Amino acid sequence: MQNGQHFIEIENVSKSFRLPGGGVVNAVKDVTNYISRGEVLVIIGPSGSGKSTLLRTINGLESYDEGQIVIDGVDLGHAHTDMNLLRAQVGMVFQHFNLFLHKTALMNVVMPQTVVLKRSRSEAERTARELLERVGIADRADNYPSQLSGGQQQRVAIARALAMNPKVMLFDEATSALDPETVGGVLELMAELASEGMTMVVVTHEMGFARRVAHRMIFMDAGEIVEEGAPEHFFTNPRNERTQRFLREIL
């Protein structure tokens, strides 16, 4: 363990699937892994490489199977960590947005603040209405996610995990399923939260956002991390072949 030197710490770190036939799935092998307050870590690989599920364990959404994840001083694995307080912490933005339908975009933003924080009704409207503001969308509150486009309720998730006051930020895909005219926006919103020394954990395909925006980053293959480094080694000199393979097919 490496004592208060870092924010995020992911230790020999392994989970595994059980499949309907009876195989298994190693979804992340052995992964370690150490992340600093206010680092923009990218994560990049073909799909299946266990990206998500390496974030998805980070945020607790997934258990794993082995080894230790440790954020700001909290161990997940432990019995006595409260995980709901956790994963308010730790914001996660989703591919597919993942907003409560029967709800307006103010509402998906009030509406966890005031069930996992308590804050009162009046302060997590204003805290969403300032949000909403932040994010470009402040006209659209009283519209409900059918009513918006993609790109839109990309900002509405995001505005709902910034409400929360995380720690940490994590973003699975969260342009993918967006128009190509709508990527753009939601990148630059990533981008200035990266800028105001947000930590944040991005798994992405968009080579210019990782390019301009990360501190470091890994490349990730069959559940393990198979390169790592800054962003103009891995677009300048990537060393292992495989990397080599998966940049000269996305660029």
The other form holds:
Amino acid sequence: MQNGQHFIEIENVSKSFRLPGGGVVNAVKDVTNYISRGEVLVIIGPSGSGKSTLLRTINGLESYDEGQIVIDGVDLGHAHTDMNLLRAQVGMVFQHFNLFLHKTALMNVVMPQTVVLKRSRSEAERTARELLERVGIADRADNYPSQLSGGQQQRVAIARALAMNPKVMLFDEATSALDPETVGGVLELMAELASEGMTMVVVTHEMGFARRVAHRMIFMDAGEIVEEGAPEHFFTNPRNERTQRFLREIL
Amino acid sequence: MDWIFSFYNYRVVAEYLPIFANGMWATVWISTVSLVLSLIIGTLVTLAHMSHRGWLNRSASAYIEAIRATPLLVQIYVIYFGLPVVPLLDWRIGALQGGIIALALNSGAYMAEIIRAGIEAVPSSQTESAMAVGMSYRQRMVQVILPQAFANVLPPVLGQAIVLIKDSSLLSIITVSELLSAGLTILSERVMPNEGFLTVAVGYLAIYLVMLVLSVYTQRRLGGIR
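Same protein, different state: after the form predicted alone, show the form predicted in complex with its partner chain.
What follows is the whole complex; the chain from before opens it.
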């Protein structure tokens, strides 16, 4: 690590999309932020504020036009950076789970280990069963995604990401598509991960979770970081008028 | 009952049964080999077609268009008569090899279009999650995209396989012994077209029915997954 203490460095990152009609959307505008090892950063903001786009640039699913992102000393923008290797070390949990539809829950967790990490089948299966046990879904190991509820699928997706021994976990509205009764369990699992010291960047609308688990929060609007601080700051005296309005609406 | 006998003399057919059986067997294995080759060709051509490299992409679509624009019979002639005469070795392509290559190349172009549709039907979120666990392009294709694409396109692939089986009858023209040529044998030796060609038709129908059962069975098995 060149710059010392920061685990993830996001410096002056901008990203714009060209619309089919010819317009341009500045999804992320000149964002700078530093995330430490073991930190839980929660990003909130209205839809279209660029929070998901920012999250997706951290594992290179989205490219960025300007700025620099460095994870544990590896510069994502560098031409020689092995993006596949990097993504294997950055776990991602999607809003819609995105399990491999043609594989059972168990094989969803086994396959990336054998293919990407070149683990033996037996080792991968042992790891997978342990993780499925840990996320509370060992009894559904042989079910296909279509046979699982949203909450169950998301647990499998978390196990799949953890199987890669990630240095950091990214959560992109991981509970937004879940039935209300399954949200709590998944959030509980995420809180557990946080308490074990996992570095996490979480995009969410779950303010209770943010308040309880986040070390630091960011409010984004129109592609910019509008306000940043400890959870208590956000829930007791947010300064910015846009933050205040957003929190009033959502709480 | 005399009229049936004069319309279709089953005793003559029984006499020629070994020839029909051999012909049917030849049709089945020629089609199977061509089908496997055409699936391999179709997959590779699709991947080339989807490539960002211009020359690969253009060669793939040129191949597909050329095959679709010309009759299979012409393709068979071009490959069997026209193509590889290796002058020094005094070797030329055999009817069987030429026929199988022509069938595979022809069907491969149609398979490519079918497989491409199947790949495009796999949600992009599958690619994303495969990328997110660090899989390379090749790993994503082999482990995630193609297996789902093949499951998507099983019905049209079986449809194309049936077309291929029927098309294989054209190989009789370049002297390959298969099911249709068994009928041609009765025609030339006994001048009995019905005994020849109706029997041949029943043979193709039987193969078709087996394919149909196979397709229902495989789709039911895949049905559990999605």
